[in-house]
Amino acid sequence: MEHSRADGHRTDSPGRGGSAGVPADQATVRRSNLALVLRHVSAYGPCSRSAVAVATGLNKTTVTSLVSELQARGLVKETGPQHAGSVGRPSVALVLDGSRIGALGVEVNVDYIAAFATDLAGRVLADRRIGFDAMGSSPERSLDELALMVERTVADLDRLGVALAGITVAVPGLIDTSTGTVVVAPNLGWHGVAVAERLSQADIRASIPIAVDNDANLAALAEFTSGVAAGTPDLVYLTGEVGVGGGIISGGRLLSGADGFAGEVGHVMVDPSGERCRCGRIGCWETKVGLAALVRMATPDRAYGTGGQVVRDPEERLAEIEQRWAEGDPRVDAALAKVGRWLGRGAAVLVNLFNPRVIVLGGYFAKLADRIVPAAREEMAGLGMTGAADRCRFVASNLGFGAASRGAAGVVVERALSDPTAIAIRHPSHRGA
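If we take the form predicted alone, what would you give as the structure of this chain on its own?
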């Protein structure tokens, strides 16, 4: 049985046989070597086969065989002779290909559905978002709309001649990643929703692997790999949506917890006499700093749950809040000040627990960072442990509301780089060694 981890890697159960009758240990070694060569070419290409052999410690004959298989799978290509400035015949340079292999990340959230696709080299192939009232819709209706988004994006990729290596779905909730089931997503009203199973019934090829993970975890991975704080080994990402979630990178790795449920920071109680949260508890942090709370305070006539309104993208809601702020509406000033203070109080808890160097503000937090961070920084400094709080800074994400779907696509890419054998051979003439 295969098990999905929160970081998107796959682990195989002991005793599992290799493919095509190859003994398990031999298949595992070859898969590992394929990944080793592919990662080197991805990181250091263009490079020669000889350079790959020196860097990886594999002999040249093995590297030649491995490169041949990677070429057959459409993962590596030759770019022509590489001149190193020495006398003799120039070597042939290798680079990452993957231009015909795609990775798709999709997200369903309270008020939108998004899709983001890249090829394995990181070229963006699709980036779209539509307004959708998932909070006011049944899980079945939401999954139908999500499936439609997937089908349309897959069709677009097909027209580009791109075959999908996999799909990862981001959902704001607790996820059983081994089955692709949403255990609970309070702001969506979902309980025990089999997302992967439903999408497997969509009008796409049955062979495409489908995984499901928490939106904040996926967004944190996107930030760690390509965001404003990329490479920071200890960071916390805050979603800044209607609900508030956290993705925690500790020591360069995603902190997932025993059941993969770590990071539900929005449901930490910060006010025992506060309002009831959609999770059923009192005084959760997201009741103070979530987008729904800001909208309710700043534009009460546009609050979530108000009947008869057209579903609006969060960008539109923020544009209206900014317009009212520019017009001098005192409710907006008061709301932003209150959100900033509560953001800092919750951040102090995160600093005391996880000692991050950076707290990355995503979603609407990023859009309004210049107006909420000063108050947040002051509160965090006053309540966080001395030293830890002083060395932690807020930064605004530049990935927008698409961070989770971008991270979801990145997980698919990472999986392909870790296991090239998951990509079908495109050139049948190849013969494995």
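The block above covers the form predicted alone; next, return the form predicted together with a further copy of the same chain.
There are no partners or other molecules in what follows, just the one chain.
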């Protein structure tokens, strides 16, 4: 899942943490107990060491030692004394710290690059986006631009005294998460692009772990933690862009599948007598509800590049469609209704397989939600399982373009909370090192 450059080292390597020198299984137990205490303080703090001991079933000596390590790693801090109960002497209370530890998510997509950073307590430290024609640029050029975005954001965080726990990169494609390599990202024209390796050569600290993941999966996580339907344990995220992406939260967990490729909704076959997709297959859902299908149906008079499914300047195209819709163009009306129906048909498949309570619409689906959801809802109700379809609703995302990079930062936070030993112990002489 993580990549560090050759001269770097994992921050949880022996000799750096409190787990040095103990056998592997004891180190595992200690790591898991550190996470247990950190999660408790994160969820229930401020709380005393004794309260942590009672709630976790760990003995007090162990808790004291674990808390010391968490303090040394900058994850927990003490606040003023609290009364442990109605009687007895006051004890010092613990709260989540993490203010000096950052999580960075970056995204490269068809026409922009974005970055989103928080500290471990979720406070936003950076949120930026620049227009960039990744579709029209070479992978090398795009990675240079991405690396620049990372370097600038890291430098800003450094000035704030924040050291990064990790970086996660969102890419619209299939990712080999074990090496941080993009296997294929059709809409970027990428094949076998080693993103983590390239970023590890950026001008940033050597030891920052770098992970790469699918943009829609990460956006789904962001929806689950901070979107309009946050906390809904069974949630499907769909994003309509040049491609159609999906991320599935089931039982409160992101589905990844055997290779991290789960949720590839765009190329689900929905019409065996349909047209050929850019991917070479027949009748993919993307040929029915992708942005290119909408543009082609709504504005048939406009040239739109080579190939039936390429859309340049998607935002301009959308603006044009909205303008024509406002002018009462019947072709736009018909196109929106057709896209809505096919959105509902595909959604019915997802309802039958995942039984979600909510389908969150991102990308252009969100922008045009008012105009496509009524037809989608009707079609989903007709084709989806009774009892599941009628309890599932469409909602438009309000996270905008930041969803994937926000989810990417969230992944870094989660990883740090699950394995506190990955956060380096702070020495007074090396700020954040």
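Superpose the two forms; the largest set of C-alphas matching within 1.5 Å is the rigid core. Residue numbers count along the first chain shown, from 1. Everything numeric here is computed off the predicted structure, so don't read it as measured data.
- When the larger rigid part is held fixed by C-alpha fitting, the smaller one turns through 12 degrees between these two forms.
- After superposing on the rigid core, the C-alpha of Ala334 is displaced by 4.8 Å between these two forms.
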